[in-house]
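Listed next as structure tokens is one chain, alone, in the form predicted alone.
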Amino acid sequence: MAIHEAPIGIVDSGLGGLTVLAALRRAMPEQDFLYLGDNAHAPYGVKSPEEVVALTRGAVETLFGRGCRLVLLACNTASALALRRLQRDWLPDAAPDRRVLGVFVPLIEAVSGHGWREAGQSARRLRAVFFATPATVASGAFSREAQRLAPGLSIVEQGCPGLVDALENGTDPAPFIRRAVAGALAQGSADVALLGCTHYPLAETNFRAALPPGLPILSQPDIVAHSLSAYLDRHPQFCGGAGRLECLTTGDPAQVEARAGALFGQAMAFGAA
């Protein structure tokens, strides 16, 4: 595959990354994308760090093997637990001409007031509540990254046990969200709520109903799409194509297609990874 035809790879532990994929395709309709949902091992949010690193690396290797030169981890748990380790310990030797990016930095930079870039800090002072999977919260990675990029940003990290499973299985997410919001608000008021899992935009209406009226909510799909588009403007060697899309799954394609169709209201074709 020629470099200018290489698709951008998108990895998620399940179906949540499809929210990011949809935003990316709206922002870059001429770009080729290759989506891989690791549905056989979902959700990542309850797994150990070592399991998440191994699964994420395996997914990235699969996408590299299919011609991707840039892979986006559209999974906050993978971004929290695996991204830095892959970038530091694996990528320089395994594929030094390729890149792996995550979804933390765009969200931090959006709330702190500046765009996705390789370095720089914002002094904007805000108190944010960050809703995420238990594994993402346990890692503390979002708070560490926020402190590095935006020292004025105070973070309350709140886990949402069971929420990803509920969304994947079609269970009512409202009870899980109400419990998480109550836990977050018990720690004090906030200036903004951050939905730190790519599944959570599917339940944004429930978050709005549970949170205080008027509290701003930032979720990742459009933020990540804008940031990746700007990144590709600076690194055009990683983009190209004609708007093609292929979706793969490590799970059962027929089951994944049915669930994706129920979640997003449109038919989507998946092949076996």
The other form holds:
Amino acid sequence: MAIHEAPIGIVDSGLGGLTVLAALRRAMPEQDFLYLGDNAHAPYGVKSPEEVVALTRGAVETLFGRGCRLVLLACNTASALALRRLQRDWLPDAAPDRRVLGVFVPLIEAVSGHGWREAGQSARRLRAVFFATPATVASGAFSREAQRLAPGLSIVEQGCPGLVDALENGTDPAPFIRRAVAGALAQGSADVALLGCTHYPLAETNFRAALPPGLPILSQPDIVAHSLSAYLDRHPQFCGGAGRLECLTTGDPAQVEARAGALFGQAMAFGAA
Ligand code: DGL
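Given the form predicted alone, corresponding form predicted together with D-glutamic acid:
Everything in the complex follows now, all chains and molecules, and the chain you saw is the first one.
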């Protein structure tokens, strides 16, 4: 199916962004989306900042080239390493009328938001453990953004090496999650766990099993969908369509379709980017 109007572009290094895409489509069934998984270069979470910036810019260019005027980086690693640089150094000249958004701000707003005040948590410093890829953690970008937007929030960042590879390749994610949770808890107790990689909702039950019972877990798909929907209410020039979806990959479409089908329990068609 070719999309002729301006769909919203969604980018991830691979299949993780599909967790966000599913929530976006539930929240905005009338909207057209064009998904791009950069599977040929996944995972981003072990790459250098320069590599992630170049790959993210290439992916956004592909989506702009296919008519998108708004692109969501449904990838924390790209949001951490590339978003600000693309917004500041590239977009104003390359495509001043187009927008690129990330996934940090909605998560920070959700964790520092109203629900916690009701629970009486704002009286003290809320301590959140943020699970993410090694590159996201090394950048420190989430903590900087949280400090800017929600100074009452104390963030412990914990990398989960190997977890994205396990999820992309279909091997057992549990050992990687148990190691990461042990590393996080060794740094002290937490009030809430944040899944700061769009692949991790695919393993939320493993996080649940490894984390202390009752510890709230916030994951991004519904939070980001709610936030993007509010953004589109404020910027209606970026929305429209008839609920169409097209998925592209830089990898092998047949392999990506098979893996996406296994992860999401439904057939998904991918074309070559
Ligand atoms: N799903 C991505 C994220 O949110 C990318 C993970 C990776 O490619 O390492 O960070």
